[in-house]
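Below you'll find only one chain, the form predicted alone, shown as structure tokens.
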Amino acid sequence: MSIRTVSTQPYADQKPGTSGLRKKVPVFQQPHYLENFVQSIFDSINAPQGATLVLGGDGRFYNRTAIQIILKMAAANGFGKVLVGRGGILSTPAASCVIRKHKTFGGIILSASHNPGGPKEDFGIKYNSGNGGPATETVTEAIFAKSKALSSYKILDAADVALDMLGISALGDMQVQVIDPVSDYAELMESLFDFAAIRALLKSGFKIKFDAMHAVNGPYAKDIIENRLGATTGSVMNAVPLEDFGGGHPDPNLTYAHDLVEIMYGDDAPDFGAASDGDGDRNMILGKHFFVTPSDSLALLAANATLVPGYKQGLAGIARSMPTSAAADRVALALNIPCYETPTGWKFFGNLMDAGKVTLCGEESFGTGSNHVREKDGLWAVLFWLNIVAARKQSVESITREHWAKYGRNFYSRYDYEGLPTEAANGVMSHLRDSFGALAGKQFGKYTIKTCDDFSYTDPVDGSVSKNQGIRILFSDGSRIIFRLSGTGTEGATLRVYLEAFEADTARHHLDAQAALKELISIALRVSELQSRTGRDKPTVIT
């Protein structure tokens, strides 16, 4: 074995968003194209020689092929070890895990999250720091930076490594452990959650159905709640991890997961339902004909918390990211603990729970996680609901309206146009900001437009800030409108509308979201000229 350094061009093209770097699939396997940026990750965190790294993915299509030339690049680097799922597999959240319980210096998660997988479809790659959440953008500027400049990288030449069995081989100085990829990770839920009620809970005739979408999800699931839990043998759907995720979206949605809401609102429903996403950080949660949005999700886990083993303490506070609901902001203000509202992306969290300032968070795009770990968690937020509802002995529908009766209703849906040209896309954005001063005081029916604004943070932890995060207007009476524009997708751009309306009226709860939403949503269409500036008469998804 030898280390080769190879000589290479830049791309121009590797900056790293919020969740890494994600291109298609043809476009990772140019010549050199995914080791020029793993060499800049290399180059960028400055690992001391002998450094442990945590390394695994998703599954998808290029998984297997990407982690045997990055343990390649590694053992040319000086790590002196990295822990790789066992067939390349780590859920995001258990790769957190993994990072956190055996303190290693970072990792690599391959992963493009919710996106479509496949020879031609999506693949992703990201850092993840020593305390197991995503790289902060001084890193990843950092990455970006050595990315343009790049000239060579090093790499080992040596056979690929068995990634099937567990244990330990050596990959020139370096060693390779094989871990089992749910060990670790189903450890810590049994710590945080009270599984004898859960069994008891699933033993008394309780049905659930678990869409694991054909992603990574399906090992943790089958493990957890059929094994650990009881649940009866094929309460887990779709549970073998595929490249191609089944030739389905793996979204976590009620467009995505068709299969499962088809059971959940069939004859014969179970009483609990829900789905997770491609690398396992996202999760919906649905009740027999009930579907839970994931802001009052939040908002109900942190009404509910003292009842879970793990945060009987109580919370610390709570985080939302802008465009979710205010929903967990009024169960906050009845704790008397601070709720956080930061832009989009788990780093922004993994600050604040750093720092010891929050317990709970969330965002609106079925992602909710906790201090267990640093990125959200699927999973997790599974078996939290199933907790709560073995403690209170209450279906999913009437503790989610019953917290709807103490708080209120915030009426909430979120409609994605994808794949739009980003020039139509930008077009809206710049004629809503253009339009600012002309829509405040404005008024549309009931409502009156308060205030607009691009939405800005100041990290209250290391006092950065972060600017151009999404368009905000502001009813007099509560309600919002938000545009945003997603860096999720991997061509043409994602334009997401968000909108709310806060209900105290118990006797208007019953109300479908998109009746209820309906003045708010002709108010977005007319004043952002979405449908003839993107030449789209209806969103891709409504959830």
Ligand code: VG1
Contents of the next structure:
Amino acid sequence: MSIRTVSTQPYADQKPGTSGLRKKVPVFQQPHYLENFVQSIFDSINAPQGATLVLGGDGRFYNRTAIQIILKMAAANGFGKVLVGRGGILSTPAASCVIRKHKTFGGIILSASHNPGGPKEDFGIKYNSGNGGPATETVTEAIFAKSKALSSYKILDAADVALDMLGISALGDMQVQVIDPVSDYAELMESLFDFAAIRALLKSGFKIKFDAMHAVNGPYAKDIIENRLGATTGSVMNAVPLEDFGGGHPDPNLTYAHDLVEIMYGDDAPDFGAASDGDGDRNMILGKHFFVTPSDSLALLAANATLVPGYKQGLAGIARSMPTSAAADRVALALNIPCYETPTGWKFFGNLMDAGKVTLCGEESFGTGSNHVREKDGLWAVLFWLNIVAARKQSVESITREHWAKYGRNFYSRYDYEGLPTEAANGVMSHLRDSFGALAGKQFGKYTIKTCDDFSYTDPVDGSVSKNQGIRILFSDGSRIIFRLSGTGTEGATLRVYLEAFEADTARHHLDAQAALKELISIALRVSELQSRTGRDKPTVIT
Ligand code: VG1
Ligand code: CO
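Can I have the other form now, the form predicted together with this ligand, not the form predicted alone?
Shown next: the complete complex, the earlier chain at its head.
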């Protein structure tokens, strides 16, 4: 076996987005494309000779091919050992867990999350640091800079490594250890939650349905929910990870998780429903005929955290991404703990958690998590909810309604306009920026604009500044409209419009969110000129 140095030309488009590099599979299949990016990672992270890495992905098409390439490159680049999930499988939160538990130098996660998989669909790769979290912006920028100047990469000439059986094998001077993808993670969950109470709840006839959406969380949910917690067989549906996710869109929301939604809104609906995404870090929570918005879910977990063994000491603080509703802020205020507002993407939470400033964090995009790992964690959120339900012995709906009655309700919705021509999407954003002055103080019915700005974040731990993280239109009553361009799309541009209105009056809490937000939606369309500038009269997805 010999190490080969391969000459290459740089690709100009390897800029990591919100969550690593995501492209269509054929883009990754171009000569040296994946290799270039992996070498750029290795050249940027300053790993000592003999360091250990974690490697795994969500099992989508190209996962296995990519893993073999990365293993051979790791061996050629002086790594001492790689821990890889059996079959190349590791959910994103499990990868984070394994990095932390085994104190490895870092890890590489292969996923395009909630985007479809298959030969013509999406693939992705990102680097996570030794804290288990996505590389910071400083590191991802260094990786991008390297990728633009790369002239060669190193790879070991060797046969593929067998990945389907647990055990250790040699790849040149490097060890490859195939690990059970579930066990470290399941152990961590058992240490945080009251499994006995959840087991008793499930035994008492409480019915649950978990939709793994043919994605990575299937084996995790089967083991934890059915085997360890004793839910009836079949409580986990679509539990076998498929390379194309069964042709579906593994995104747990009311649109794409329609199989589950039908069950949860049907005649004989279970008491609790949940789904997670392609790589297992997102979650959707449903009660019988009831949907919990992710922003409310974060607030509810925070308000009830001391019912859960792992959090019974209370929370150091809460963090939410800027577009996430301020429901969590109200809980933080009541608990007298700090609440941080960060840019979108999990990489911004890591520093806060490492510094002990926050315990829980979340995003409106169906992501919730805590300092138990450094990624959002879909199954963790489900177990947190089940623990709360077991402790309070109330339905999901009544827990949520009580929460609104106490804290007020933040009506919330997100409109996504996908696959727009880039110029049109940029045009909407620059038109809004040009209008800041004219909009301030303007009144629209009962809404008056207080200020508009471009969200900028200064990391309280390392002082780094991230600018242009979304346009905020802030109203005097606390309502908000936010415009932001997605950093995870792989086709054209995706424009997201986030809408939030606060309602203290309990008598209005039963309203449908779309009805409650109607006026704000029309203001958003009017001030942005979105429809005329993009030619779209409706969003692709509403969540
Ligand atoms: C989206 C979400 C963001 C999330 C990111 C990664 O990013 O809005 O909240 O952190 O996906 O999630 P964007 O830039 O497209 O809005 V995942 O489950 O794709 O790792
Ligand atoms: Co995901």
